[in-house]
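A single chain comes next, written as structure tokens; it is the form predicted on its own.
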Amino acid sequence: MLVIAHRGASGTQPENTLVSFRKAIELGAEMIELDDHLCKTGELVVIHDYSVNRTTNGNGFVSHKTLNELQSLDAGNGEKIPTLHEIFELVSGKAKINIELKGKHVATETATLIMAAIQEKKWKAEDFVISSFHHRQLSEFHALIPDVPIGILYKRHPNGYQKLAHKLNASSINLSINHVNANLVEEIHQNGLQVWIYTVNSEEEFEKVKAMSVDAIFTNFPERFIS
């Protein structure tokens, strides 16, 4: 079972920061997960929420702030909000990256950055997975770089996933631990897709999904499940 560091080692470090991703890699995570948004000046920045209120000492929407404004904020323990490019530089060759498309209009810019990384021969298409609850953005991304694997995120039961997965040539269906059961996992597997589960933080949750033979978990505490 693949253990994916959710926003890095976010259970012990400020989420979606360089120190969090660095710690996840030190712990042996084969893949990290992050969220990207476009800021006012056009850079892709790594932060989960649409606003900076919860994770920094600032206020306001990410899309309304320049990169300089965002990086002047404290994202926890003195850490800054990183750009996606900075994450690529940090992680290169050490782990794979699952990028969740969060903000508006990020599909094209994310694809552009990944294409540049691949052309520079620092990364391969299979080093990335692109996921999102915004399925239109997944379609936009897939049209630009069809070789990068797609994980389709669902908050509840994944109605209609077969048709969408075929359209996107998706590799996985990514489900909440609150909306998964053994029969659904078996059905998705029978359709040739993997099942990735978010967010698994306790031993009880881990044993539950392990018994269902899921393929990967997202966790804030990779140190608990990496053997």
Contents of the next structure:
Amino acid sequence: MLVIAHRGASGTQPENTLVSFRKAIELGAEMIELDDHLCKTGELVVIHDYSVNRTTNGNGFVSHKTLNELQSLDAGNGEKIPTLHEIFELVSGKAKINIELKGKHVATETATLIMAAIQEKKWKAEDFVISSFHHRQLSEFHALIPDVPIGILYKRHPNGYQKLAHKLNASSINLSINHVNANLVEEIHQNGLQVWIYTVNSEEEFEKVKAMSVDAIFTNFPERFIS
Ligand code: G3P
Ligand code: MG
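Here we have the form predicted on its own; I need the corresponding form predicted together with SN-glycerol-3-phosphate (G3P).
Up next: the whole complex, starting with the chain shown before.
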């Protein structure tokens, strides 16, 4: 089972920061997950929420702040909010990256950055996975770079996933641990798709989803499950 470091090694490090992703790679994570947003000056930044309030010492919306303003904030233990480009430089082939399109209108800019990484660096399309709860953004992204694998995120039951998965040539259906059961996993597998589960942090949760033969888990504690 693939163990994906959710927001990095975010159970022990400040989430979505360089130190969190560096730790995840040191722990042997084959894939990291991050969330991206556009800031006021047009750069893609890596942060989960629409506002900086929860994860930094600042206040206000990410989209209302310049990159300089965002990077002057403390995102925990003196860490800065990283740009997506900074994460590419850090990871540099040592792991795959699952980019969750979190903010509004991030699909085009994310595709542009990935395209540059593929053309100018040694990245390959399959070094990335793009996922989102915003299914329209997945369609926009897929139209720009069809080779990059897609994971369709659902908060609850994945109604109508077959049609969308076909349209996006998706590789996985990404479900909450609270809305998965063995029958659903089997059905999704029969449709030729993988099942990835967020967020699995305890041994009990791990055993539950392992028994369902899911293909990957997102965890804040990769050290607990990477063997
Ligand atoms: O992609 C899995 C997971 O990250 C989705 O939820 O809120 O943690 O971004 P969230
Ligand atoms: Mg996420």
